[in-house]
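In the block that follows, a single chain appears as structure tokens, in the form predicted alone.
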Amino acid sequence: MTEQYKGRVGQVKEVTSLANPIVKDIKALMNKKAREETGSFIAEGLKLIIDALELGWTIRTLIYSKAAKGKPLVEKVAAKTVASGGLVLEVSEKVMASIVRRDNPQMVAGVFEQRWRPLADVKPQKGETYVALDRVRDPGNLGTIIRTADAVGASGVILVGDCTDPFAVETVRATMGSVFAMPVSRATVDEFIAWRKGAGVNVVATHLAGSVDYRTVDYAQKPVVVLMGNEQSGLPEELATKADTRVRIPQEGRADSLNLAIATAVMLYEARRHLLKLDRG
């Protein structure tokens, strides 16, 4: 970030040039390399910056369109911001829709500093579900799993190998704001390995080799962590062989595949299933 962004902290400022230095800064975030460089990255959304600062989450810039002045909850949010030392933006509709790249942008974006829970502070519990990632390519794939595991009640998320960001604004998009609920970690495949050596868990992956039915599996025994693997070639052997159980999901049909978000979806609302029976004795 630019020195002019550094220091314009806990003010409200009003910008109407796509040139203006702050702006280059944010629109920047849509590219991995300034995201990691800067640990931030942009939601779209009042509902979604409003969840975001509920769950403590923290807002470096709040940036909104001349038309969402004056709104009560923007206002509420925009005090919020400043009184946590954040910079506040009134921008053009121009500039909003050149940040989000949109033509029809929302009226209220935020940037936020990314949170990435370490994999050696993940101990699961029994009654606990995870899913794990390996190598998932596509941002929508993985912003509907990451909304799809909040929704079942799991426990987290673990990219394993070389995903894509769950922090680009197309994921961020796709999680409809549970990326700010459902906690993320990442690992090398080794890592990975390692620590499901440690955890205590059953691991339980879908692979083209699997014979046992996706729905005769015991997901009660221990906590769950549910493997599934690339888009186009699956899950490598080196993760297969390691997974306790590999499963298939039976088709009927002609299709002999599933799209990774609904078949990740179809697992982990079985195990939940097998769990919450658990529960109620």
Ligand code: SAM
Given for the second form:
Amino acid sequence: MTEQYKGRVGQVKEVTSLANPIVKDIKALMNKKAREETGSFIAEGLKLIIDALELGWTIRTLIYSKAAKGKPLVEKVAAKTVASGGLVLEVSEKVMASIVRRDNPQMVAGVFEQRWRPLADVKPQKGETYVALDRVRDPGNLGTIIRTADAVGASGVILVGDCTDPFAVETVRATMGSVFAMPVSRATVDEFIAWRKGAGVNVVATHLAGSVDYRTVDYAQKPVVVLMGNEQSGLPEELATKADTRVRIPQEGRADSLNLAIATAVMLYEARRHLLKLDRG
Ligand code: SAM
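Following the display of the form predicted alone, present the structure of the form predicted in complex with the ligand.
The complete assembly is shown below, putting the previous chain first.
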């Protein structure tokens, strides 16, 4: 048992009942309304929680199943949680499964405070790349994009219009932890357009009707914002016309478009290849 944790064990609550009010509050975080009202969300997995704490995220509640009791790393995160004023719950596997709504759940989960980076604070610098997503609907797509943006060294993701919640449990799962590393901002269409005017960025919109091959753009001159359209309807004119360039990723075969997350990955690797020379290893 870690020194820091000694004497604080009394602050660990044991919970075996699904009717426990704290458990009910945590389970409510599966719903967007409760996440918004409390400004919190659930993340699962010990490694992810350790990374989040290292990156300075605030944990409100640590939940671990009985099978994880006594494991040194679990004790360490429990100590950190208590030290920062959070609550630690030791729960039965049944309670853990009901919190995260899956069979064979991870042994550890955490309730964290949400973090949004205000768009006004986003001041792109040369060499930086951002992704702006118009009304992204699918949590798996958003999570995959956040993970990919992290992997290519992008500087942030901007959600434009009515997007799916980056703090939904499915999205957080799909980010594989990158939700803690990648700053996320949100804006209305008007706010985004106003921001881009003063941000000194090159907005590269992807559009099936784009006339420019995405490989011919100069991604190095200014900071780049790759602008991606909604899964069903693509990019609306009001956004597409505000971009500096409208590019198309060439396709052959019968598919009429690429999946949004795949198209974003193709764009990000191209943009970062020019900036970071990833192709040179
Ligand atoms: N039916 C939609 C349309 O007409 O645009 C398809 C949307 S597609 C599934 C989602 C987004 O991925 C598009 O708005 C665009 O940003 C990007 N995308 C997919 N395939 C693309 C391609 N070949 N060239 C450029 N962008 C593409």
